[in-house]
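Only one chain is shown below, in structure tokens, and it's the form predicted on its own.
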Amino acid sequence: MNRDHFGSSFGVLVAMAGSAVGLGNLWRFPYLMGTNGGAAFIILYLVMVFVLCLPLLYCEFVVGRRTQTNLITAFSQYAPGSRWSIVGILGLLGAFFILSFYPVVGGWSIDYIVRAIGFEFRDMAAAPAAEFEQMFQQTMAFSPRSLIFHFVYIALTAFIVLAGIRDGIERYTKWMMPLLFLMVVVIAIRSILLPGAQAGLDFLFKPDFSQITGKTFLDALGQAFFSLSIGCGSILTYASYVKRSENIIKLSSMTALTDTLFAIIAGMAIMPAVFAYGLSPGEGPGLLYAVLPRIFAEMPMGSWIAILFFIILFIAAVTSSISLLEVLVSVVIEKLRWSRKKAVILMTLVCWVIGIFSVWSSEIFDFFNNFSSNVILPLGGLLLVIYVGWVADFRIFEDEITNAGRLHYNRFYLRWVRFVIRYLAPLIILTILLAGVL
């Protein structure tokens, strides 16, 4: 079966960055940062990303590009006879679990775009905070409206994946990702210029390490895995469509850097405004939907900023959703020998039906959210580094990283990567997982 491939290095980068940049940056990162002490959480998160998760990105990239196949088959091909396809199955479950709640939040973003275009926030400028909270509760509630927006979101995701890698995913992310960065920078500048915004910047960049607890470590690890799409097969699947001439370390590093930069800019777009209007950063998952609309209602030009912000939220969500759906679709195409159209329709319908339960029940939504980010993804990452570092011949990893010796890297750095993969990453992930369970 002929496989599609990305057409350019830039196409690979924006697709990888699109997989990483998403609701994890705009929705999940701000509220986790707000409930874990701000700057102290950011520092811990940065350590998790660049010390621990970047070598894991290399692992996913190496296995995907080396095997040029789907998530399940890749692990049996990379180390033949090892019978470690369980790693791929766990990644498949991760993608499925995330798509069981992620489109629900994506549907909220469409709902709030409609509300912003209708100037609903402006008309509530004098309303008490309870009314904004009530609006969010209505958005989350099981209703024909919530079901419609959930369906519209997942249908738009399917439309892009249906077009394939080069004509669909690469084509759309090439314009969505630059636009996304431009828009969030505009909002960050507007937020920083608000009177009283300095307190929000202090919260972001002046750490209070007394705020760090065991939960902070678990949240930072879970967020790093969730945001970088580690453990759910997105990076591995995209890497299987990458040409062998591409530089894995460069692309992985740029993906991690882009994702982290976007998360910090998103924090600068949100937290200064939260503090400027005297609100609490520890509002939890409702921060974007219950708190920010209240700010937009009072902010000069707030109606237009609201429209821009929720469009940003929608684009960020879609770029991640298409990578998750592609994980499922590629497995169906290559294992069942189905056409892309048939595979996309089937997996979209399955995710849509399961997602209805997340629309219906906040408990089910929370279960999919927490279990995927704090259990399945870290567990998948743990098995991945054990597989690459100990089960498979590590010379394969080094051969792929260096493009069969054509690329030269500092030997100390390669030894450090090997140390992280074989010893440090398994120890840290296992310790934090056990701490979260116990």
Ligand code: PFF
Second form
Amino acid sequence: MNRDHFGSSFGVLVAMAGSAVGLGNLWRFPYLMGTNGGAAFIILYLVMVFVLCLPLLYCEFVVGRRTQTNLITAFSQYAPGSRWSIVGILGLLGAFFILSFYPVVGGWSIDYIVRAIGFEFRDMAAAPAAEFEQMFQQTMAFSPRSLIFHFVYIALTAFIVLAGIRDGIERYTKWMMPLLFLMVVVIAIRSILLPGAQAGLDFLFKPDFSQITGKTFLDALGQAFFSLSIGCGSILTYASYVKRSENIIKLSSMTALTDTLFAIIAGMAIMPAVFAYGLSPGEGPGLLYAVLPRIFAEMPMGSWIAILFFIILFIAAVTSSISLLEVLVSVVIEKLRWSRKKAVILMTLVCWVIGIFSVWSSEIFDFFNNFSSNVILPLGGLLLVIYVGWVADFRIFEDEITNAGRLHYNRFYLRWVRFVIRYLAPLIILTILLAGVL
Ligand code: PFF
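Output the form predicted in complex with 4-fluoro-L-phenylalanine next; the form predicted on its own has already been displayed.
Below is the entire complex, every chain and molecule, led by the chain shown above.
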């Protein structure tokens, strides 16, 4: 079968960064940082991303590009004869789980775009916090309105994936990602210029290590996996459409850098405003939807900033959910030999139906949200490093990241990567997972 491919290195980068940058950066990261003490959490998170998770990103990239096939087949091909396609199945489960709550939050972003365009926040200026909380409760409640927005979100995701890699995913992420960056920078500048913003910057950049607990480690690890899109095959699947001449280390590092930069800028857009208006950063998952609109209601030019912000949120979310849907779709296309259209429709329907349960119950929603990032993704990552580092011949990995010896890297860096993949990552992930679960 002739497989679709990305047209350029830039196309690969924006697609991968598009997968990484998402609700994880704008919704999850701020509320986790807010409940875990700010700067100290960020430092822990940075260590998790660059020490631990970047080599894992290489692993997913390598397995995908080497095998040029879907998640399930990739694991049986990369180490022939092993029974490790189970890692792929766990990945599929992870993609299903995330797609069971992610589009719900994506649906809220559409709901809030509609509210912002109708100047609803401006009309609520000076209203007490409880009213904003109530608005968010209303948005989340199981109602025709929330079901419609959930559906619209999933349908838009399906629309892009339907068009394929080059004509769909690459074509849309190419303009969405730069736009996203520009918009979030505008909001960060607006936020930092508010009187009283300094306290928010202190919260972001002055660490207080006494805030770190065992739970902080698990949250930081789970968030690093979630934010970089590793552990459930999104990067692997995109990498399977990447040409052999591309530079894996460069593209992975740029993806991780973009994602982290975006998370920090998102923090700078949100926290200074939260502090400037005397609100609490430790609000939890409602931070973005119950607290920010209150700020938009009072901020000069807030109505416009609100529209911009929720559009950003929506774009960031869509460029991530397409990467999850593509994981499922590519498996169905190649394993069942279905057309792309049929595969997209089937998988979208399945995710839509499971997602309805998350719209219906916040317990189910929380379960999918926390279980996928704090258990399935790290577990997927753990199996991935054992697979690449021990089950398969490690020389394949080395061959692949150097493009069969054509690219040269510092010897010590390559040794370090090998050490992380074979020893450090399995040890740390296992410890944190066990400590978190027990
Ligand atoms: N990285 C995305 C975000 O930060 O919102 C979420 C995500 C996408 C997680 C794809 C996992 C994945 F495979």
